[in-house]
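Just the one chain here, laid out as structure tokens, in the form predicted alone.
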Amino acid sequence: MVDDSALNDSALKRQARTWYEANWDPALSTGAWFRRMAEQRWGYPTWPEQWWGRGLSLAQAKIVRQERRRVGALGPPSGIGPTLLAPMLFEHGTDDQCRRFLWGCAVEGWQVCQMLSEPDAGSDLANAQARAERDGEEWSITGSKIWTSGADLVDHGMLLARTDWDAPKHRGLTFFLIERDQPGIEVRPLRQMTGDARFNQVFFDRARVSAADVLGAEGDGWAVTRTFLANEKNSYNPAAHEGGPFGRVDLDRSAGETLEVLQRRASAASAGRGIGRLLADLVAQSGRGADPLVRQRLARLWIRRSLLNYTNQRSRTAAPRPGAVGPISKLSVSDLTRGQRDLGLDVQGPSGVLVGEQARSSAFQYFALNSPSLSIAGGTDEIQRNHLAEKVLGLPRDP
């Protein structure tokens, strides 16, 4: 076992740098490099020591990431599995579940999605109607889930289903880790107003899940879901991510080639103009840059962006009030997005309704059409405000 949590920053930096300099080998296969990081506990240093981690804080993990990037090494897999499923396993999972799913996400490239929302339940997750019935050593799942990103590509889904119809709605739920690729599951893409189909509706027709893949106790699914929601809020903080590849990668490809692919994507993304720059261009084109009301709105956006950066920095260097930073960050992103969208469309005047090649900026119009999703995905703005009011500020519950 290792215990790096008591190391000072300088000692941790030296140790991480020494390890990455000695072990990074771009000729290794991507899968072999992931395995080496996991076995030596450098891939996910915030994970507990018994599960391929070092028990480090987010601030300490940032030091490790900086040294890895300085050496130029490929990072470990990122995404829902390491970011959201892992902390749920640490709190509710059995040793067998931790061993299988953590290793699968860290080394074998397993992809995971959430299967919580339903067409008739909306943000009221506790009103889930998907049915789970026990059948020997398995459960049979029937129902539907919606707004599931990546459901057509993942290996497993984190599924909330009702197992006791006589219990109050928060107490009759059970949380499952279900294999997605099986005959009883159908995934249908949902077309958005941007033209994309990034979300899906998933239909279950007597789909099977092993009793060994119930996360937490039977009927205690709401407690597991609350753990998920708490970590989902915090996942909007960049400090929660290890900085490696999102999505499925070719484990047989060399680690150096995988890193080059990721760097090319990052370079292409950075070459694209950011929303702030696109907004500045639209203001300039409109000739309203000297308008005091426009200048005031631009200043307000700058202040909001600065406050968001300071909030995220504070969460990395100090112990924030539990449950506060995630919802505040998410609400700030939603508010900043709406402000940018509204100002960009306003200064275009009648041209603001145009899209595609006719628009002054097709990239900005796409951003505007996509902007409502930021106030919905990961828990609606209303849910975030209720959480802050009730759980953080201690105000009376909403009737």
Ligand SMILES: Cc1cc2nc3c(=O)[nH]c(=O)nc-3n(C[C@H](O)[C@H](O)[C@H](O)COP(=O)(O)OP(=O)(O)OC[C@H]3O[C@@H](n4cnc5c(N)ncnc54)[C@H](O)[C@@H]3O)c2cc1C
The other form holds:
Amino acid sequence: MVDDSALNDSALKRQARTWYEANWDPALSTGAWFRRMAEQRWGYPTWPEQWWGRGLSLAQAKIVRQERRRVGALGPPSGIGPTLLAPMLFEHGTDDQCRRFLWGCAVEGWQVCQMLSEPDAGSDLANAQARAERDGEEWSITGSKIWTSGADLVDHGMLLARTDWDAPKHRGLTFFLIERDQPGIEVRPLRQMTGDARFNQVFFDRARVSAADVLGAEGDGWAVTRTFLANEKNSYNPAAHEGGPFGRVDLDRSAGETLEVLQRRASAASAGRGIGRLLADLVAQSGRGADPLVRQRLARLWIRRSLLNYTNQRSRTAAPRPGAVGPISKLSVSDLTRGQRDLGLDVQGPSGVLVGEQARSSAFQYFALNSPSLSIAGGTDEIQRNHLAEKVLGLPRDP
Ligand SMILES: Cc1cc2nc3c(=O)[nH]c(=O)nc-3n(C[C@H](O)[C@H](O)[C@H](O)COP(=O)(O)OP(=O)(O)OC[C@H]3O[C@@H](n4cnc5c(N)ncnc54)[C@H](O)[C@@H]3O)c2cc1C
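Next block: the form predicted in complex with the named molecule, after the form predicted alone:
The next block holds the full complex; its first chain is the one shown before.
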């Protein structure tokens, strides 16, 4: 039995460093390294002890992560599985589901997507019309989901479907963990204005899901969805991610090589430079760096960026009001993104409409085209404000 939650920070730091120094071996296969971290409970230290974790706080997990980086070891898989599905399993999953899905995400590289939005059920998720009918030891799913990011790349979908058409809309729902690669599921990519096709429409025609993969009780899908929404907002906080690879990796490749690939990608991204840097370059190129109005807008953006950093830091070190930090961070990111986009396009003047090779900065133009998605994905700005008003400030409910 491990109980590190009561360790002081320097004892935890020593313990984590000692473990990583003794155990990190770049010659191990990536899969074997993930397995070693999970079995010895150092991969996801915030997970409960029963499930390959140590029950540590986010702030304590950050200490472990820092020590792992100091030693230069590869982190465990990041992404939706460990940050979003895991807390849902802790709250609603059976032991069998926790064993299979947590292990799958932590060690076997399972990828997961969110199958919630439908053409007529986005903000109003409880209006889901995808139909699930019991058929022996399985359920049969028919209907469609939309805006499903990564549905073409995953092993499982977190799926909300209606199982009782007579019950009030919030009570007739059930939550499933469905295998994606099967004949009853067709995934069609949707082209975005950036030119990418990162999300999809997914069609279900009598797709199968085992009764053992209902998450929570039948008819209790709304409670599970609420857990999903609470954790989805928190997953925008960088502290919720362990820092290992996002997406599928070759588990047979050595852990050292996987780490090198990650580091190369990270340095290519920083050579591609952050948006703040690109914006400063555009302002300089435009010759408007001395314009007081432009300087004032730049200063405002810098202040917003700093406030966002402080909010995220606060969520790691203090006990914030429940439910407040996720929506505030998300709204701050949307607001900062809009401010950066507008200033970058304004200083370019008419050439701000160019994209690709003709653009002054194709990276900035891509960012500008992608910017609206931040105010929509994971709950729109209006929905975040409703949440803060009703759940945090206690104002009257949205009629
Ligand atoms: C990049 C991206 C990735 C996404 N990935 C996924 C994914 O992987 N899985 C998934 O299931 N979904 C995904 N989505 C869908 C996303 O969750 C929905 O688009 C979002 O919840 C809004 O739903 P909607 O598009 O149906 O808009 P609607 O709900 O129809 O809203 C339309 C407008 O009405 C406003 N509105 C609606 N209700 C209210 C209200 N009560 N009060 C005030 N204003 C309101 C909204 O703010 C919005 O401006 C993704 C979206 C984007 C942009």
